[in-house]
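Shown here is one chain on its own, the form predicted on its own, set out as C-alpha coordinates.
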Amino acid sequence: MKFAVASDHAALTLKNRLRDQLREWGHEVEDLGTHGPESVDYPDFAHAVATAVQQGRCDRGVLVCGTGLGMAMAANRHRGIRAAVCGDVFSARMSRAHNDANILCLGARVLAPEYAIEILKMWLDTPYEGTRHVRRVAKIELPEGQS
(Lines of atoms letter the chains of each structure in order from A and count residues from 1; the text may use other names and numbers.)
(Lines give C-alpha, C1' and ligand atoms only; values in the text may rest on other atoms or scores of the structure.)
Protein backbone atom coordinates (compact mmCIF):
# COMPACT_ATOMS: atom_id res chain seq x y z
CA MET A 1 0.00 0.00 0.00
CA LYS A 2 1.17 3.55 -0.63
CA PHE A 3 0.83 6.18 2.10
CA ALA A 4 1.11 9.95 2.17
CA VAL A 5 2.35 11.22 5.54
CA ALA A 6 2.82 14.71 6.90
CA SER A 7 2.99 16.69 10.11
CA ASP A 8 3.47 20.15 11.45
CA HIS A 9 6.53 21.19 13.47
CA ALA A 10 4.99 19.98 16.76
CA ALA A 11 4.79 16.42 15.49
CA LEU A 12 7.86 16.07 13.28
CA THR A 13 9.55 13.44 15.45
CA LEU A 14 6.44 11.25 15.67
CA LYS A 15 5.72 11.63 11.93
CA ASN A 16 9.25 10.47 11.12
CA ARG A 17 8.86 7.49 13.42
CA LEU A 18 5.52 6.49 11.88
CA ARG A 19 6.92 6.96 8.36
CA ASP A 20 9.86 4.70 9.16
CA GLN A 21 7.55 2.11 10.75
CA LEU A 22 5.32 2.03 7.66
CA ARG A 23 8.40 1.44 5.50
CA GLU A 24 9.61 -1.27 7.86
CA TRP A 25 6.23 -2.98 7.44
CA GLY A 26 6.80 -2.95 3.67
CA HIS A 27 4.67 0.02 2.60
CA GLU A 28 5.65 2.75 0.18
CA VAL A 29 5.58 6.20 1.80
CA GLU A 30 5.47 9.67 0.31
CA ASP A 31 6.64 12.10 3.00
CA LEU A 32 5.00 15.45 2.28
CA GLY A 33 6.68 17.29 5.15
CA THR A 34 7.35 19.15 7.24
CA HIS A 35 11.04 18.28 7.27
CA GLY A 36 12.38 20.68 9.88
CA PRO A 37 11.55 22.17 13.28
CA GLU A 38 10.58 25.62 11.95
CA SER A 39 7.00 26.71 12.67
CA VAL A 40 4.60 25.82 9.85
CA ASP A 41 0.84 25.93 9.26
CA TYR A 42 -0.74 22.49 9.68
CA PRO A 43 -3.56 23.04 7.11
CA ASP A 44 -0.99 23.20 4.30
CA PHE A 45 0.15 19.68 5.12
CA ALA A 46 -3.36 18.34 5.72
CA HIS A 47 -4.42 19.60 2.30
CA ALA A 48 -1.35 18.02 0.65
CA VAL A 49 -2.07 14.57 2.12
CA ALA A 50 -5.82 14.81 1.47
CA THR A 51 -5.13 15.75 -2.16
CA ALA A 52 -2.72 12.82 -2.60
CA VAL A 53 -5.38 10.41 -1.32
CA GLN A 54 -8.25 12.11 -3.13
CA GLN A 55 -6.42 11.95 -6.47
CA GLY A 56 -5.43 8.31 -5.95
CA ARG A 57 -1.70 9.03 -5.86
CA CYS A 58 -1.69 7.35 -2.44
CA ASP A 59 -4.03 4.73 -0.99
CA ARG A 60 -4.23 6.23 2.49
CA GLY A 61 -2.75 9.00 4.57
CA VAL A 62 -1.37 9.69 8.03
CA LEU A 63 -1.38 13.19 9.51
CA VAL A 64 0.17 14.22 12.81
CA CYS A 65 0.00 17.48 14.73
CA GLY A 66 -0.21 18.34 18.42
CA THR A 67 -3.65 16.77 18.89
CA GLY A 68 -4.62 15.52 15.43
CA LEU A 69 -7.72 17.71 15.55
CA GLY A 70 -6.64 20.53 13.26
CA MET A 71 -5.27 18.13 10.69
CA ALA A 72 -8.57 16.22 10.60
CA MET A 73 -10.63 19.38 10.29
CA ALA A 74 -8.58 20.57 7.32
CA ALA A 75 -8.37 17.17 5.59
CA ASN A 76 -12.09 16.54 5.91
CA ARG A 77 -12.80 19.62 3.78
CA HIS A 78 -11.85 17.46 0.77
CA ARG A 79 -14.56 15.45 -1.00
CA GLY A 80 -14.06 11.73 -0.47
CA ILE A 81 -11.78 12.12 2.51
CA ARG A 82 -12.69 10.52 5.80
CA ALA A 83 -9.98 11.61 8.24
CA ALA A 84 -10.34 10.19 11.74
CA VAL A 85 -8.62 11.39 14.89
CA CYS A 86 -7.79 8.28 16.89
CA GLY A 87 -6.45 8.35 20.42
CA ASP A 88 -6.93 4.65 21.12
CA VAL A 89 -6.88 1.32 19.30
CA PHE A 90 -10.66 0.81 19.55
CA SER A 91 -11.34 4.09 17.74
CA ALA A 92 -8.75 3.17 15.12
CA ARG A 93 -10.44 -0.17 14.51
CA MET A 94 -13.91 1.33 14.32
CA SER A 95 -12.81 4.18 12.04
CA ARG A 96 -11.78 1.57 9.48
CA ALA A 97 -14.41 -1.12 10.07
CA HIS A 98 -17.45 1.16 10.13
CA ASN A 99 -16.33 4.46 8.56
CA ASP A 100 -13.77 3.37 5.95
CA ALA A 101 -11.41 6.12 7.17
CA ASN A 102 -8.74 6.81 4.59
CA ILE A 103 -6.63 9.21 6.67
CA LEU A 104 -5.49 8.59 10.23
CA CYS A 105 -4.86 11.69 12.37
CA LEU A 106 -2.78 11.41 15.53
CA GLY A 107 -1.69 13.80 18.26
CA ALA A 108 1.99 13.93 19.15
CA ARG A 109 1.28 15.87 22.34
CA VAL A 110 -1.28 13.37 23.62
CA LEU A 111 0.10 9.97 22.57
CA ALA A 112 3.23 8.10 23.53
CA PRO A 113 5.11 7.13 20.34
CA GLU A 114 4.80 3.40 21.07
CA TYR A 115 1.04 3.71 21.51
CA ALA A 116 0.74 5.76 18.32
CA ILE A 117 2.41 2.85 16.50
CA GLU A 118 -0.10 0.42 18.05
CA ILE A 119 -2.95 2.65 16.87
CA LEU A 120 -1.45 2.82 13.38
CA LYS A 121 -1.06 -0.99 13.28
CA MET A 122 -4.70 -1.54 14.26
CA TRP A 123 -5.82 1.03 11.67
CA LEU A 124 -3.78 -0.72 8.97
CA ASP A 125 -4.91 -4.22 9.87
CA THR A 126 -8.64 -3.49 10.06
CA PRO A 127 -10.62 -3.90 6.85
CA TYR A 128 -13.74 -1.94 6.03
CA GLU A 129 -16.75 -4.14 6.80
CA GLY A 130 -18.98 -2.65 4.12
CA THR A 131 -22.48 -4.19 4.39
CA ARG A 132 -24.76 -1.98 6.48
CA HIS A 133 -22.08 0.72 6.67
CA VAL A 134 -21.95 1.44 2.93
CA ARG A 135 -25.17 3.46 3.02
CA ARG A 136 -24.03 5.41 6.07
CA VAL A 137 -20.58 6.19 4.69
CA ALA A 138 -22.18 7.41 1.45
CA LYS A 139 -24.26 9.87 3.49
CA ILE A 140 -21.10 11.54 4.80
CA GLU A 141 -20.65 13.24 1.43
CA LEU A 142 -22.79 16.27 0.68
CA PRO A 143 -24.64 16.18 -2.63
CA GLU A 144 -22.95 18.08 -5.46
CA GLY A 145 -23.53 21.82 -5.22
CA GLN A 146 -24.02 21.82 -1.45
CA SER A 147 -21.40 23.10 0.91
Contents of the next structure:
Amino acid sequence: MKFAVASDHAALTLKNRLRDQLREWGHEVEDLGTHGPESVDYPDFAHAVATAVQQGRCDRGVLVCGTGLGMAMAANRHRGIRAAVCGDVFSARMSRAHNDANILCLGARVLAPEYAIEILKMWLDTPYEGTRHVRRVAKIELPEGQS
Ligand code: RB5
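Okay, that was the form predicted on its own. Show me the form predicted together with D-ribose (RB5) next.
Whole complex next, starting from this chain.
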Protein backbone atom coordinates (compact mmCIF):
# COMPACT_ATOMS: atom_id res chain seq x y z
CA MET A 1 0.00 0.00 0.00
CA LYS A 2 1.02 3.61 -0.41
CA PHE A 3 0.90 5.78 2.71
CA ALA A 4 1.03 9.50 3.36
CA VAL A 5 2.44 10.30 6.80
CA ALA A 6 2.92 13.58 8.63
CA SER A 7 3.24 15.08 12.09
CA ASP A 8 3.77 18.37 13.83
CA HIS A 9 6.84 19.20 15.94
CA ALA A 10 5.37 17.42 18.99
CA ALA A 11 5.41 14.08 17.20
CA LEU A 12 8.37 14.28 14.81
CA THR A 13 10.28 11.39 16.40
CA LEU A 14 7.28 9.05 16.49
CA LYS A 15 6.29 9.97 12.92
CA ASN A 16 9.80 9.13 11.68
CA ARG A 17 9.68 5.84 13.58
CA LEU A 18 6.29 4.88 12.12
CA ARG A 19 7.42 5.91 8.62
CA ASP A 20 10.52 3.71 8.87
CA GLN A 21 8.45 0.83 10.25
CA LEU A 22 5.97 1.06 7.36
CA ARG A 23 8.87 0.97 4.89
CA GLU A 24 10.33 -2.06 6.69
CA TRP A 25 6.97 -3.79 6.29
CA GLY A 26 7.25 -3.17 2.54
CA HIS A 27 4.94 -0.20 2.08
CA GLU A 28 5.62 2.89 0.01
CA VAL A 29 5.57 6.03 2.16
CA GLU A 30 5.29 9.68 1.23
CA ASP A 31 6.58 11.74 4.17
CA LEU A 32 4.81 15.09 4.04
CA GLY A 33 6.67 16.53 7.04
CA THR A 34 7.33 18.07 9.36
CA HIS A 35 11.05 17.50 8.94
CA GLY A 36 12.56 19.46 11.83
CA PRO A 37 11.93 20.45 15.46
CA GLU A 38 10.60 23.97 14.70
CA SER A 39 7.08 24.67 15.91
CA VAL A 40 4.48 24.21 13.16
CA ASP A 41 0.67 24.16 12.90
CA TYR A 42 -0.79 20.66 12.85
CA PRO A 43 -3.77 21.48 10.54
CA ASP A 44 -1.38 22.24 7.66
CA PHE A 45 -0.10 18.67 7.85
CA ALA A 46 -3.51 17.11 8.44
CA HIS A 47 -4.85 18.80 5.30
CA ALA A 48 -1.84 17.66 3.25
CA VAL A 49 -2.31 13.99 4.21
CA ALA A 50 -6.10 14.14 3.90
CA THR A 51 -5.76 15.61 0.40
CA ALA A 52 -3.31 12.86 -0.65
CA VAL A 53 -5.79 10.18 0.46
CA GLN A 54 -8.88 12.00 -0.81
CA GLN A 55 -7.35 12.42 -4.28
CA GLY A 56 -6.20 8.79 -4.38
CA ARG A 57 -2.49 9.61 -4.54
CA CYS A 58 -2.11 7.50 -1.37
CA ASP A 59 -4.23 4.60 -0.12
CA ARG A 60 -4.07 5.47 3.56
CA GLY A 61 -2.69 8.11 5.91
CA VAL A 62 -1.03 8.29 9.30
CA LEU A 63 -1.07 11.56 11.26
CA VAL A 64 0.69 12.14 14.56
CA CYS A 65 0.57 15.13 16.89
CA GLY A 66 0.68 15.48 20.67
CA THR A 67 -2.68 13.79 21.18
CA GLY A 68 -3.84 12.87 17.67
CA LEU A 69 -6.95 14.96 18.30
CA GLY A 70 -6.24 18.12 16.34
CA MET A 71 -5.02 16.10 13.36
CA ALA A 72 -8.25 14.09 13.29
CA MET A 73 -10.44 17.19 13.63
CA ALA A 74 -8.75 18.83 10.65
CA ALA A 75 -8.52 15.69 8.47
CA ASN A 76 -12.19 14.88 9.03
CA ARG A 77 -13.23 18.15 7.39
CA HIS A 78 -12.38 16.48 4.06
CA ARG A 79 -15.18 14.63 2.28
CA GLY A 80 -14.45 10.91 2.15
CA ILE A 81 -11.90 11.03 4.95
CA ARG A 82 -12.49 8.93 8.03
CA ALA A 83 -9.68 9.75 10.44
CA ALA A 84 -9.68 7.81 13.71
CA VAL A 85 -7.76 8.66 16.85
CA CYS A 86 -6.73 5.34 18.35
CA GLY A 87 -5.23 5.03 21.81
CA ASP A 88 -5.51 1.26 22.01
CA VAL A 89 -5.39 -1.78 19.72
CA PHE A 90 -9.10 -2.58 20.11
CA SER A 91 -10.09 0.86 18.81
CA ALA A 92 -7.59 0.44 15.97
CA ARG A 93 -9.22 -2.87 14.99
CA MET A 94 -12.75 -1.47 15.21
CA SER A 95 -11.86 1.69 13.29
CA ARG A 96 -10.96 -0.52 10.35
CA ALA A 97 -13.50 -3.34 10.71
CA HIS A 98 -16.57 -1.17 11.33
CA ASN A 99 -15.68 2.39 10.30
CA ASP A 100 -13.36 1.75 7.33
CA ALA A 101 -10.99 4.41 8.69
CA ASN A 102 -8.57 5.61 6.04
CA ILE A 103 -6.38 7.77 8.28
CA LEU A 104 -4.93 6.69 11.62
CA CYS A 105 -4.24 9.47 14.14
CA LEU A 106 -1.92 8.84 17.07
CA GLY A 107 -0.78 10.89 20.06
CA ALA A 108 2.95 11.02 20.62
CA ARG A 109 2.40 12.47 24.11
CA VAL A 110 -0.07 9.71 24.93
CA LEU A 111 1.46 6.51 23.61
CA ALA A 112 4.73 4.69 24.20
CA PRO A 113 6.39 4.29 20.77
CA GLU A 114 6.28 0.47 20.91
CA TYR A 115 2.56 0.54 21.64
CA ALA A 116 1.99 3.01 18.81
CA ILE A 117 3.60 0.46 16.47
CA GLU A 118 1.30 -2.27 17.82
CA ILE A 119 -1.68 -0.04 17.13
CA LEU A 120 -0.42 0.68 13.62
CA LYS A 121 0.06 -3.05 12.95
CA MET A 122 -3.46 -3.89 14.08
CA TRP A 123 -4.82 -1.05 11.98
CA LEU A 124 -2.99 -2.38 8.90
CA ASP A 125 -3.89 -6.01 9.46
CA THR A 126 -7.63 -5.48 9.95
CA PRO A 127 -9.86 -5.46 6.87
CA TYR A 128 -13.13 -3.57 6.61
CA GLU A 129 -16.02 -5.95 7.28
CA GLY A 130 -18.48 -4.25 4.93
CA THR A 131 -21.98 -5.80 5.27
CA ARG A 132 -24.20 -3.73 7.62
CA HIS A 133 -21.41 -1.21 8.12
CA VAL A 134 -21.56 -0.02 4.50
CA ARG A 135 -24.89 1.72 5.11
CA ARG A 136 -23.66 3.30 8.34
CA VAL A 137 -20.35 4.47 6.91
CA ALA A 138 -22.21 6.02 3.94
CA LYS A 139 -24.33 7.99 6.43
CA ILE A 140 -21.22 9.63 7.93
CA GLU A 141 -21.11 11.92 4.89
CA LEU A 142 -23.69 14.67 4.79
CA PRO A 143 -25.54 15.06 1.48
CA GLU A 144 -23.89 17.46 -0.98
CA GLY A 145 -24.62 21.09 -0.02
CA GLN A 146 -25.65 20.25 3.57
CA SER A 147 -23.20 20.94 6.32
C1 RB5 B 1 1.08 21.02 19.99
O2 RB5 B 1 1.51 21.58 21.17
C3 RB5 B 1 -0.23 20.26 20.22
O4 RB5 B 1 -1.27 21.14 20.46
C5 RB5 B 1 -0.54 19.36 19.04
O6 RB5 B 1 0.54 18.49 18.84
C7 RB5 B 1 -1.75 18.46 19.12
O8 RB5 B 1 -1.75 17.70 20.29
C9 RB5 B 1 -3.05 19.06 18.82
O10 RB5 B 1 -4.09 18.37 18.80
